[in-house]
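Next up: a single chain in structure tokens, the form predicted alone.
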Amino acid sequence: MSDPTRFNHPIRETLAEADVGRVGSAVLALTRELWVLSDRMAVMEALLERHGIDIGGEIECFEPDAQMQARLDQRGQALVEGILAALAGTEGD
């Protein structure tokens, strides 16, 4: 597993004068990556309730196995590198 919180750490100095346009392109990024993921996540417990399946509580206490694991630091990976890339402006490289 890698070390989530290596990001914390960039090489560069992160907010230079030169990069608030960028910091602007992040945070857009970031707040489109937020409404597609709690779009999915309510659409997904309407339709589970709907079957009559209650997630929310399930959701709150569930402890992901090493694979389900891998692949959530995966996609968080993904996630932090994206915004970093876009506040570099090297999205799309």
Given for the second form:
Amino acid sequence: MSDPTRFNHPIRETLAEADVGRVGSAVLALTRELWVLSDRMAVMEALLERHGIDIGGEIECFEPDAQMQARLDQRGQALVEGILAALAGTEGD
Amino acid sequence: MTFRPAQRGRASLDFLVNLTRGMKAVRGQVEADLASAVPEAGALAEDLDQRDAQVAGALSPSGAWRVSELVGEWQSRMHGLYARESFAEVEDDLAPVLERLQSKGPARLVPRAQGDSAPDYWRGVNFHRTAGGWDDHPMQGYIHGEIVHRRMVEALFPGGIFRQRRALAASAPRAHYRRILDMGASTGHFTEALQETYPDAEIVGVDLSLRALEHAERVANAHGWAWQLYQRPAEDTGFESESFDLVASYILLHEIPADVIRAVFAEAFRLLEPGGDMIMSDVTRYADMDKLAVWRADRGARLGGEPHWRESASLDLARVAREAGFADVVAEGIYPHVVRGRKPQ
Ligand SMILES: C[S@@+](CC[C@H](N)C(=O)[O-])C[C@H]1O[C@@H](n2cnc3c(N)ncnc32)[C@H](O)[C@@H]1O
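Rather than the form predicted alone that you just supplied, could I have the structure of the form predicted in complex with the partner chain?
So here's everything in the complex, that chain up top.
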């Protein structure tokens, strides 16, 4: 038996130099998603404050119900698809 | 009809605008790198493709340049898609309003006759890199006019979309016109300036894009204006000879090839009554720029979905106007570059 620990860190080329521009695109697409989210959080916090609610603690231990989980899953998938499309250069196709 | 995006759309459009704003420092660095990479701009090649290869090659070691290329490319590809996406988010709420404005009101839209098709220089071209071109998305007119222009372009050039158009409309020699033709009316931004400047005139607009004209129709109906809009080429309108006293266009010409531009001026001449006025405006002439400025404009056009810009911006429009028969021709201004003339009595 050859040393099985050789399999611990296999060498695998993934993206090539030619993909770097695409990676940049993906970073920008990701930044936008982050911005949308930051904006939304800021709005949410402002609104809650206006209503005199401090929910920081509740957020920490929140457990989504099935319906909300499905909604989150759907959004998460759309996010991933957007980033992957940017990486592949297939947006709008 | 004002676009009120949902949170995601609003934040995304804000993001694009802020991305442009946030590029200021990078752009400054690119200028500095350009100055040292190309110290002798006068020695650059005359041939524009060669010049582009020279300058882009000299800039390639600049990190700022590479990032500006990345961001520019990404914005070109994404702005139209994000605009569409932000529209889709609120489409259900907007639909009844858009539907009513398109079907009720004094404006009239005549689509292209069945069997006619758009010219080769236009069909299938993704102008401004808009995915699918001007007519792909059923609501492209709204998306282009209200979202891309009124929201994104306006945020970067506040007042700019309308101020310049109004000034141009007001610069026509007479205080009153009876019948005005706007060539390349698109979603009606310049048409609006003409209407407001000459409230008593009958206003006619032509454009190749049905989607853009549909939005112009909504704009007209929203204001109670009786615009007559036709999906027809400016170079072959089919209108009666000598049936207008002003023929005008705002930033149409760079979207058509040189031979068609000549045909557009000839058509304007035919359509004007003797003594009638012509005002055409377009992008900066290459002849009015130095070699680096031309390089910038020409590269921007190539990467920005403007296949006819180079040959259009290389034309001497005063000469084209004179060749079409116009008298008292004057061409002046950097942006827009404006050519005026009169059909002799
Ligand atoms: C940059 S837009 C014009 C902008 C518009 N005048 C304004 O004030 O916003 C150019 C328009 O010209 C139209 N176009 C291109 N070639 C044309 C032609 N030969 N005849 C009529 N319209 C044309 C395009 O469909 C597009 O809507």
